[in-house]
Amino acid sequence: MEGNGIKVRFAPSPTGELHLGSARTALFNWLFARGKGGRMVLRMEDTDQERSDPRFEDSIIADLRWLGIDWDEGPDVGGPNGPYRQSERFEVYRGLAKRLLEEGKAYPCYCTPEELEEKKKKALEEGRPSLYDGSCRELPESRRASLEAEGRRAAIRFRVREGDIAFRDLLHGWVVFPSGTVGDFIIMRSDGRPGFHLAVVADDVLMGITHVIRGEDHLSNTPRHLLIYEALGESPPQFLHHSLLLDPDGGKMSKRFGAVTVREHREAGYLPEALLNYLALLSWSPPGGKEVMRPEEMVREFDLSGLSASPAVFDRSKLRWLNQRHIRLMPFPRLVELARAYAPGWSSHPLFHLMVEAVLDNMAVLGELPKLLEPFGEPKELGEKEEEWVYGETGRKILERAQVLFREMPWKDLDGAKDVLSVLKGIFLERGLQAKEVLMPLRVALTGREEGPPLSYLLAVWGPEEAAERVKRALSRSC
């Protein structure tokens, strides 16, 4: 290993989109490195060659980088330790397979898919564990010369000792695998290829690794990891395995709830210092209780030991919250300049500033901004009960003196808008008209809604000559 400083590492397999559990991975080992000035790896683990695909590795990273988290070494941004990729680092994982042979540590196995297949059914019709059988352990070299005649191709497996293997979870405490309930398993198949086991501890050790944080789905793998550890006479890091992600029913996070990828939650239009603060509260609570944090004050504040082994349940609609929040707390300019990208209808809108203004009320994700925005577009047809507010006889006069306004008080900014409603409100409450019964007959004449963003935004957006044209057109009909 190199040095003493902390080192982690976040290891995705390029087999699809960046789920938001391994996110969640990924921001608890950089939220540790970065607080404690310590270093983190990207690296790539494509051993599987048939699923594993160049896109969504460049996938991954984009969304990893859009996230707000970065990492010292990696594929794109190399370093002293590299490859980054698994495929490219084959000689390394049979060098020590070749090893752990020489030194009785592993053996050949010449057993079939089909026969292992046979004995796991077998095993599992008596009641047994379906674990190897250990055929192969002991085969004579006579048997073994047999066999490559056959043109049987040899996996190589590890030979697991007698005896419990324990070790020390930085969550969970103590963690004990009895003796007996981990088989020989591969660390080489007859392919070539590497086994899962055998390139996570060597890359591992080899990258300096001193701190393996992933999710407890690798709990029943760490047994294998510590047995290779000890193999290669390497002193394990420490580990610490945090819950999953749950859907509200309890169940694994899936697609029956909504999206569960980085990338749907992007193109939704979540900001990424939401999405960052929302996963980190999955089964961490920040001193003091706060919610609402940005990545620095997350990375100030996280500490491994307040995290919780409980399950941690995907609660979209506390998500859609923090994001409102998040919204908020953004600085206007730059909010624009996100809001652009999704509603390109209006980007190009000399005041679009003044419309994303008027819905940031309402707004909870950007790509809700089409929707919200729809009332400064052509009026909806009217309904029974718009035609009411709009028809009637006081709609009428309202409408009317408010055209006139319209010609009387042009307006060039929304100062001027708020104005022109304020004198308009005043003429009509003297004669005692509610507030809601002089904006609502202008608003529904206007845009054909009952709701919708401030009136005073969509005048100064359209200008006294549109709206005037507007309430024109609306008295028109009513005729």
Contents of the next structure:
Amino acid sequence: MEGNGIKVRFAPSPTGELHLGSARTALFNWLFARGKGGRMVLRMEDTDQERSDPRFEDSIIADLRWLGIDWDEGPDVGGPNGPYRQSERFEVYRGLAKRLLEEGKAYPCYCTPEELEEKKKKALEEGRPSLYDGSCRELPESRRASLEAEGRRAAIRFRVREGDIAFRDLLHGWVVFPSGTVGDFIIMRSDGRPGFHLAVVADDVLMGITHVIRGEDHLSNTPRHLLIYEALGESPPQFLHHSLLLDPDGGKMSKRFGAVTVREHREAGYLPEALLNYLALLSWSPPGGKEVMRPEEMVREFDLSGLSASPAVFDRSKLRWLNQRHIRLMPFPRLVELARAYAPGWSSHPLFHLMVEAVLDNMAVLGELPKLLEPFGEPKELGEKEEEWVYGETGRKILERAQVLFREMPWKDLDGAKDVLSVLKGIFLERGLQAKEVLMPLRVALTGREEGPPLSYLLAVWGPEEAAERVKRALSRSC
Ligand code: GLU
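Return one more block: the form predicted together with glutamic acid, after the form predicted on its own shown previously.
Okay, now the whole complex, with that chain kicking things off.
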């Protein structure tokens, strides 16, 4: 075993696209494993064959890889404790369920879903907890035989022992589930599918998992898992139940406030580094209070003891801010490569990198690129306000002068374009105009807009001929 024997797992159910909440679970496991030199397992919990879909397995894997999270064992890479899909491990679960049955630690249960539903309803009406009432716990053999003869197929139910169940969570400290609060639960369904709890524990045992890091929504499952460990004679791993992602209104993070999946954020143009950084920061204060961190820095600094148990409220504006910071941090050539996918209309332009540089300061997510690059395209129809800039007496003079200068000083690059603009500005500043009064008519004539990337970049990308042509067109429209 590598490192100090630490082994963690990320165990998604492939029933949908990777949610940011799950990505955060994967992230904590990954940061911990990578920081400590441990191993990471990816396990697909696809026992619910109706809701699971191989398409989602593929997309979860692709999204994790895009995020930069990797694993040492998993359905796609194999490993010594495979298979890593629960749907391929039913024999393992059946074997364990049989063993528990033989040892009297579990029993066949013939209750139908309708009967169970009825019992639950009754318990609720009478204000009792809706735990399984134990009707099949001590069925005489003869009764079992007659139920079987009726054609009933038994599920296998775990026999919960008397007594408190306690464990020390790495985040919450001691957690105690008092005796009587956990009812006998299904470990094998009557249709031969394993119950969730048995499958999870069987796999964690057989895969040698030392630390189970998962969301707080699983806290109430942990006593059942501990009971199974006990029954199998295995020592449990360490548990850490991290807080869940919440919306600003305190509810579970939902679509109501915006995107919730990794895929949606990727499509909107968030950088994987920024997402990881933000998801980690939500519950973790890095030493020294540093906020903007690259993944490798987080791996170095991360420690489970630095996690906070407080709810993690997802703040989309903070994520945008962090994304912008990561855009600026990223090596520029890499950013340009990433940006190509977001601006397909421009990506093959030989000066695409200049266009990206031109809008860098105004871009929080790469998905904004097409909009930000619009001024490089066809000029917009002028509105009344814009016409005033271009067709006033001063405007015309500036444009005419620009036309001449564009011919006289044809530029080849950004610096050349800057030179032309400063000459143009110089001429009119001398006549008492402000810089804005000189450049705005030109900008509006060239793009039809009052705002946009720096003029020097526009000129550099178009080159002198196209720029002159645009000015000519604007002037001709004023006649
Ligand atoms: N498959 C479970 C889920 O997607 C995770 C189970 C676990 O981490 O123990 O929520």
